[in-house]
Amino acid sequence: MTVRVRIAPSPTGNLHIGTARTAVFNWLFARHHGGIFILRIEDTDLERSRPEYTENILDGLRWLGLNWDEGPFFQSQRLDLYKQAVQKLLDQGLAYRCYTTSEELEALREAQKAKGEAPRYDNRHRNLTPEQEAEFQAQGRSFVIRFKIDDHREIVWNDLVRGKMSWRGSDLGGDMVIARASEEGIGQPLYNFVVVVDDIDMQISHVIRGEDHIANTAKQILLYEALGAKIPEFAHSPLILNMEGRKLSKRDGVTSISDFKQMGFTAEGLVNYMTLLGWSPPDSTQEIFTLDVAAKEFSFERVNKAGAKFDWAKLDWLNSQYIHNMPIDKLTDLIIPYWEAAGYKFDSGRDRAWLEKLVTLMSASLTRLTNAVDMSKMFFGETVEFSAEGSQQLQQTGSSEVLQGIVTALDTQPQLTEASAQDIIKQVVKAQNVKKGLVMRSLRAALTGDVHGPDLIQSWLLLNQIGLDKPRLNQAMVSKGE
């Protein structure tokens, strides 16, 4: 059996950490297996589905290195494959027309709730005879589909997370809605209809989604019956939770993946991070490896079934050792854009040896790609904000005559090097009787604003190559970092 797995986002919203952590489940299953990875997208909410979130969808799936084998495919654009199916089901008497009005089911609402029972459709319209529908027809009511559930059908499945799971047909809120109400006959086709239509067209094999959709499954079991199809395997993966152990939502910060690209973090990172959401490896020791490496070992019987807590301090840390640990020109490729967001003045081309450089000087205090934006900004631009600290040191007995000191000395240098710059620390050493700590804080401070900071001789030779040592060394004896 080759496996056919698929991810089926709404377009309805921006792309979501759990369905991208759904997502790739489904990938490192798939590529485990030598499958096939299918994309689907289901914008048959017409009203709430968007174009840009479609694109945001993809994209977010294409930066997080998750490329899909087949599709994407559009439930809007299969509506005829619905439409047969569900009078497939009406001509075999498993699905009826309902004209049971808003008004009626409100009032079944609230007398079941006076009765302290749980909310059900009661069927009342499940056996109507011609002339009852024609009444109702006459009446100018409209109908939507229902789908006929045993109350007394008990559904089993063995879940690859979960084991043997069991519902019963009583528990599933009566007979199920599968289209809505239209002029021309059958209407919109709705979500668990079509999902199961478009498992069957597609020949998914196993189903790989998040345990808030375990009562979906129940109903969805009875239409594969229905439809005469093979039932695929289940796999419900745990829910993604805060801290507080409550399902992750907005209120937690960022959810959607493009926020996460904007915070700063890598594709590896944040991917890494999503597999271990619920899936540990082998080697429980291991936690930095990539996609490939993750499809290798993936299994469900790794999964667990309580749900995974989210931690942001873990996702800094393996953000940070990707970061560590890759080439500087593809870290410099990923830092511009957010150095240009930022509004920092450069040339991308002309200017690309200073900035790897820039990028060797940061990389190893580097969590987040943010991060760059801040700890760089002392490099792009005229004049520096200075510190309490660095103000402080400015202030300190010598300070400036150890700044004129370096400046009188640089006029001598015809090109700053490491060792030349070494060479001026010795001088104004000596010829001003100081100490060392002086002279260093000191022009730490005059050209980064602070006190603390990369390694000064290394951000010294980069701020001399652009012409901006000596004018921040005068602007702090000007102002002496007031």
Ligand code: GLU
The other form holds:
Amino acid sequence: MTVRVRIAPSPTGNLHIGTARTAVFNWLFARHHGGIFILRIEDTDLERSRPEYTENILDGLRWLGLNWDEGPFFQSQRLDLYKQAVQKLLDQGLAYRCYTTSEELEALREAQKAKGEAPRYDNRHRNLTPEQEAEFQAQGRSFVIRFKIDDHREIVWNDLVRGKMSWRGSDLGGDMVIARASEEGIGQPLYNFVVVVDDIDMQISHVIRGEDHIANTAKQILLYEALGAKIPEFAHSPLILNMEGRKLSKRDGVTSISDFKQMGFTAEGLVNYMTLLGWSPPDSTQEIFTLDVAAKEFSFERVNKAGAKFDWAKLDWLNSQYIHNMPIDKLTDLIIPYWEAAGYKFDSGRDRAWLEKLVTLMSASLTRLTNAVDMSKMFFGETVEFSAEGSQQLQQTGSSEVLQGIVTALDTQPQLTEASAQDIIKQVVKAQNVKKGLVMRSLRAALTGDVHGPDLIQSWLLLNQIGLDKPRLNQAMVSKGE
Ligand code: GLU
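Please give the other form, namely the form predicted in complex with this ligand, since only the form predicted on its own has been shown so far.
And the full complex, kicking off with our chain again.
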């Protein structure tokens, strides 16, 4: 059997972390079995679906490296197929037109509530005579199409994550609506129905999706049977929870993949983290791996039933590992858009070598790509902002003289190098008979505005290359950091 799986996002919002994680599991499973991963856009909700969300979803999947083999297919372009399938069920007497009005349904719900019963449709139009139908039509009533659900059925499947699952037909709310109201013909077919028609048509072998779809699975199994199709395997992956154990939501900061990208996570770090959200490799000490490596090991036996807690610290750690081990040219490429977004001015072609040196200087201190924006601020632009400690340092006795000494020595240097920079510092220490610490701290405060930061000599060399070191030293002597 060829494994064929799909991710079926609805374009009613940006690519959600939960959907993306479901995509990861589908992708891993497909690749593990040399199967096919299909992308299907479920855009039947015409009011809420938007093309920009579809774009966001496609971009997000591509960015994460979750390449698909077939699609994207759009449900909105497949309406005929669904209507034919509805017609087939009508012809076989497995579905029927239901003319119950919304007022009648409301009255039914009220009556059930009064008796303490769960709301359900009472199948009242299941066996209408042609005369009764004609009468309702004459009244101008619209109708929905309902699929007959046998209350006495027990629906059982062996879930690849959760084991044996069973549902009673009587818990499915009565005969289910499969197509929306219409006055003639078949109205817009609904979610649970079109998913099944598509999964049959696309020969999906394994339906892998979030556990919030479990109740749908019970209904869908009945639809597979009615349509005479083979029932696929099902795997319901655990939900993603916040640290308090509740479903991860917008309130937890971010929910979409594009948000994570904007926050400075790398695609590799994020996708690695998502792989671990509910799955663990056979060697559970192994935490850093590519999708391809995870695909070799992936199986549903190692997917947890319990919800997966979203741990920001772990994600940050993984992300930092990817950043620290990334070749500098690639890291520079990734950081440039964040600098551009922050409005920093540079010529990414001409200044490339300098930018790469800057990235080399910061790389080991980065957790997220966005950290590079703050950390490198002092390398862009004419003026420095002084921290309290930075200005205090510049007001220390001897600080101005030290800076003056450095400026004078710099004037005699045709080109500053690591060795000559060290020399200048030594000279000033000796000539002014001061501690080296005073020279280093004052130099740092003048150049960067602060007393902490990346390697001082390297920072100085970089500023020297773009001619910013002397103006800053001069400015610091005058302003003393105020
Ligand atoms: N469109 C559904 C969703 O976004 C997916 C349905 C499915 O995977 O069967 O939740």
